[in-house]
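The form predicted alone is given below as one chain in structure tokens.
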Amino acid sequence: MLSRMDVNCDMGESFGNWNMGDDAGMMPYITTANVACGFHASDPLTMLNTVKLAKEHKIEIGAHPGLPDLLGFGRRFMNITPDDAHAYVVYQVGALQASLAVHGLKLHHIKPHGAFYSVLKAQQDLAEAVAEAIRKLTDKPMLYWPAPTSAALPTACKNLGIRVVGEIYPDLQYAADGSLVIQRHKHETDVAFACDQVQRYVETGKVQAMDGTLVELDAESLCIHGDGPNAVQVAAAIKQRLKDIGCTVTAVNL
């Protein structure tokens, strides 16, 4: 049984007067926050908020790197080269650095986004190309990927001596591979199915697939969605739960 389970989110994804999320309600039961960076999402006013936000809740911060498109909320694939992947990295994981300068915070760790996240799945060149900026962007580089920690990014993170923290959604469901079934439009989670998702990982190192098979998974985190229609509701009890069943609730140290 695992004794210590990083809860996170993706936040600051409002662009404008447009908002997306409830990062003002999560804050109180995650432990970690992927912070969009400008170019999937976010502005620079956004991103200093929730930065601040974050701080005043003592919450980790990370870079959640994205595509450069807004309009698509960076779901739509690109045809980009690895120095176009490096560079998006580098720029907007700056942009993050900068903001947390300025109230004193340092990087946590990286989470790319979306489709940028999908093509650094099985791209080796653009995976490699990434790997090397996250090297190179903190002295404790730190790579936060959906469970199975097998796939191009975090394979080419681990060749470099990055760590890698895996990750399960209990507000997603599993195909029997281990893959993650996404969502096209947002529903209500199962609180109690989520639950006994997040009890059934910490408990077995295993979820539970829409098949009802079983998949041995490698995470350290879980990643609950903030935009989903009652995703204070899931956080709020998966939170109670780990509490219920002995495991603290804590952010991955550096």
Given for the second form:
Number of protein chains: 4
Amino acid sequence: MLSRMDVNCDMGESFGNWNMGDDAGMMPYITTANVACGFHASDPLTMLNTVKLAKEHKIEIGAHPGLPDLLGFGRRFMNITPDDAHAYVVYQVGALQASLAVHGLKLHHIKPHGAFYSVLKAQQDLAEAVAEAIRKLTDKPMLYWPAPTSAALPTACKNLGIRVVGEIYPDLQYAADGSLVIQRHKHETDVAFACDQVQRYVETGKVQAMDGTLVELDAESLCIHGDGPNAVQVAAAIKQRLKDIGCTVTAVNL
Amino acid sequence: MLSRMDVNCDMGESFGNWNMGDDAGMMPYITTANVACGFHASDPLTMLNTVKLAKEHKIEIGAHPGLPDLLGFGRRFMNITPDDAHAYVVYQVGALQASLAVHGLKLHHIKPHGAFYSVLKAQQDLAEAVAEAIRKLTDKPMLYWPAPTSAALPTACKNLGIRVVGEIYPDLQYAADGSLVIQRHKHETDVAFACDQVQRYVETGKVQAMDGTLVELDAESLCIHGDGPNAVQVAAAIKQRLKDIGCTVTAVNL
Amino acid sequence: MLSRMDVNCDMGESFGNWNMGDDAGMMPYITTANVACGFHASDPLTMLNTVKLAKEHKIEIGAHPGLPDLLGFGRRFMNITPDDAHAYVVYQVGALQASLAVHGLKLHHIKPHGAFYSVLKAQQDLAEAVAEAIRKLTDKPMLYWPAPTSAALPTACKNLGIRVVGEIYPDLQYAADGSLVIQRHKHETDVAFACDQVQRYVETGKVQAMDGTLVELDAESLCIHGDGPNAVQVAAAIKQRLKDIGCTVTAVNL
Amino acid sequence: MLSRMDVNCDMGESFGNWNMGDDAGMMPYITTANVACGFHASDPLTMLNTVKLAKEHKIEIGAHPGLPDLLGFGRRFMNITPDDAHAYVVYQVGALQASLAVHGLKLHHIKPHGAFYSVLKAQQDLAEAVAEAIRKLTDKPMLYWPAPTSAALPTACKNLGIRVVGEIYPDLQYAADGSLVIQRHKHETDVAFACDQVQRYVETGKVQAMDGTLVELDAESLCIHGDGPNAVQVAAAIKQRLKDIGCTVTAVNL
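Pass me the form predicted together with another copy of the chain as well; I've looked at the form predicted alone already.
Below, the chain from earlier opens the complete complex, with every other chain and molecule after it.
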């Protein structure tokens, strides 16, 4: 059984006058926050306010860089070059690092968002360009990535000596091959299933796929989506379940 | 007589497919570059390419943050709050610091652009919010500002112990009170006048205003605009003149 | 007593993945919609969807152009030129007219948003440039404007023969001189006060200011804000009150 | 032999303070302009100024809508939905129609730009959504498209009764199958080859591919790129050649 588990959540996805998610509501139940950096969501002031809020909750903060597509929330594939991918990571991570610096904090990890995640999953040249950026931007670089971490970016990161933290997703469904089944339309998460999935993983190292298959995954963190209708309830229940089964809820050590 | 003079120029003002200025042409004649950070001009890839070019020319690099107005090139007054001003500096400077970090470089100075400069010249609360950001973002913070450095931002910076470097503008005209006369439409700079103004300043610490008045200013740097039609010629002539009169052309020490 | 009253509301202020306001909830209680055009809020698909929804509710549709400042929701003063103001109206109104055309509809009116409203209230040269645009864009141009309609833009419009429709704002407070007291932070509207204000206006042509003064205003429409926490409740109550006192709730005739 | 030929060129691709192309220089040699609409290039004021300039040269004006990607100049594939594609055309064409309306002009044609062209070449569902928009936006809709006009969008347009005007590209190379060989890096166009290609087409209805093959195409217009280093020279030479061989240079009739 795993003795500890990190709980991460995307945060700071509001933009100007538009609000998204209940960041303040989620904070008590998570240990690491993936903060949007202004390309697919967030803005300079939202980033600073999110960092401040996370600091108050003693939550570690990672960067959640996306493609430059506010209108599409960074969820639309764009055909970018390796140089673009490299530059977009440098720019966004740097903006967040400065937002952390003014609060006396350091960056914890990097986790690509949406369609940027998708292209870095598949495209080797882009993955190498981004891994290079991650390596140069921090002293102790760390990548968060859905387990299994055998895709292009986590592989490129491991090749450069960057630590890769696998994640499980208890509020999503798994296919029998361990891949995630992404549903676009937000619906209520089945709290009991999510908690059971977490307990199963902590106790056995396996998640249950849609067809009942048990899939072994290598993860140190679990990711909860903050924009589902019952996200806060899900997060609270998972934290309680982890506590009930004796698993410490704490951030991955930097 | 001044034994040394820094020559700075705005750089990296292209955006995506649109080019502006002859950065490569100016580089041989300047010692510090003010690099746009994506709000009024530039973009992540342009910033990295500009940093690379400046590094090749051994030029020190400062941040040139602007208001979030690409369409207006950051030249239109916008009514922002102190929190906005603080956040815009943190975000833009951070993005450039990361662009420097991947090239193994450190930020040299900060110099606000266009209408952002104008609001920080006059508005005390915004100036204090920005000075606070500058102080927290770097170990050895430095502000570049047109002499005389008695406006709101340089004053707020000095109050926080931030070094303020005064500038003269040989390709602009001065009013008798030492203020600059900004002309929107670009025209050829009178090369002889610009060189004479520089020599006069280096030898006497004074610039000559439009009405002939000699105005005493406290400056360590001179700024040349890179977007004038004969900008490269002006820069080359000034560098030669400084050399001819025995003034070392070198960046302000960090 | 007024025999008829138009009820207008800002609509279509969502942007991409970010939702704002309960457009579908408000539609049953209003007769004209001011649709955002993409500069301060909305986007091409949101505009088309808003037009479709309004059409289903047989609501007349006006354009709600703003300053090009998504991040600031068009609420920050920007120093634009008359040529800019003219072009921003042409572009945004044209985009909405096409969104109407594909649904077989015509534009009903134009109403500037936020800080664009503020500059057009005060700046004569910008007002004339915008009035000229309004005149040229439609066969039967109509401007919506808070009563009294003596500010720069409604005056410039009247000078060009453009019909100006005055509005009252039952969910805002009035100063004794008839000017509106804008509160930035959204709070619950006092439903009883709003309904009484509407009844008072319909019966007497006067609104009650904060100090009790009765102010005579010339209005054919009342505007309800859709982003208040109890906006739908306010709209429903006002419509009922108008019905109760025998005032027909219907759009201003084009 | 063809008795008449239209000459079209992309225009209005400047953005704010950034200039692109020599619109004023090209105008004397073309008969139709494809005006960018603000998504990949241009802005509201640039559009109005471009319309004014084209009107002075008695040039017919079409819309050149692109993907919402200023940073990538609309040249990067983005994975958009048919609803997006429909809405982007409605919004951009409407904005240009209004820019024409204030000058008393009507839209002449529609021609998609860059990566928007590419997706509409291949994706049937997007093509149908866009054809539907074109049909509803104008009384006499017309699509410009590189010959052969057998791709998804021109086919969907023909199915809706929309007139499709084929184009040849004398400053690009053709493959033996009649497809265009797009070169990203701008280089000088071979003026003699371009003029010979035009003459060949006018006299025989065929263009010569890179391997010498003669390819029959059905075109009424030829497109010249305005951003090549010798674009004005190319345009002038082609107009002169057309005149020399007795072919009237005139816009396609609306």
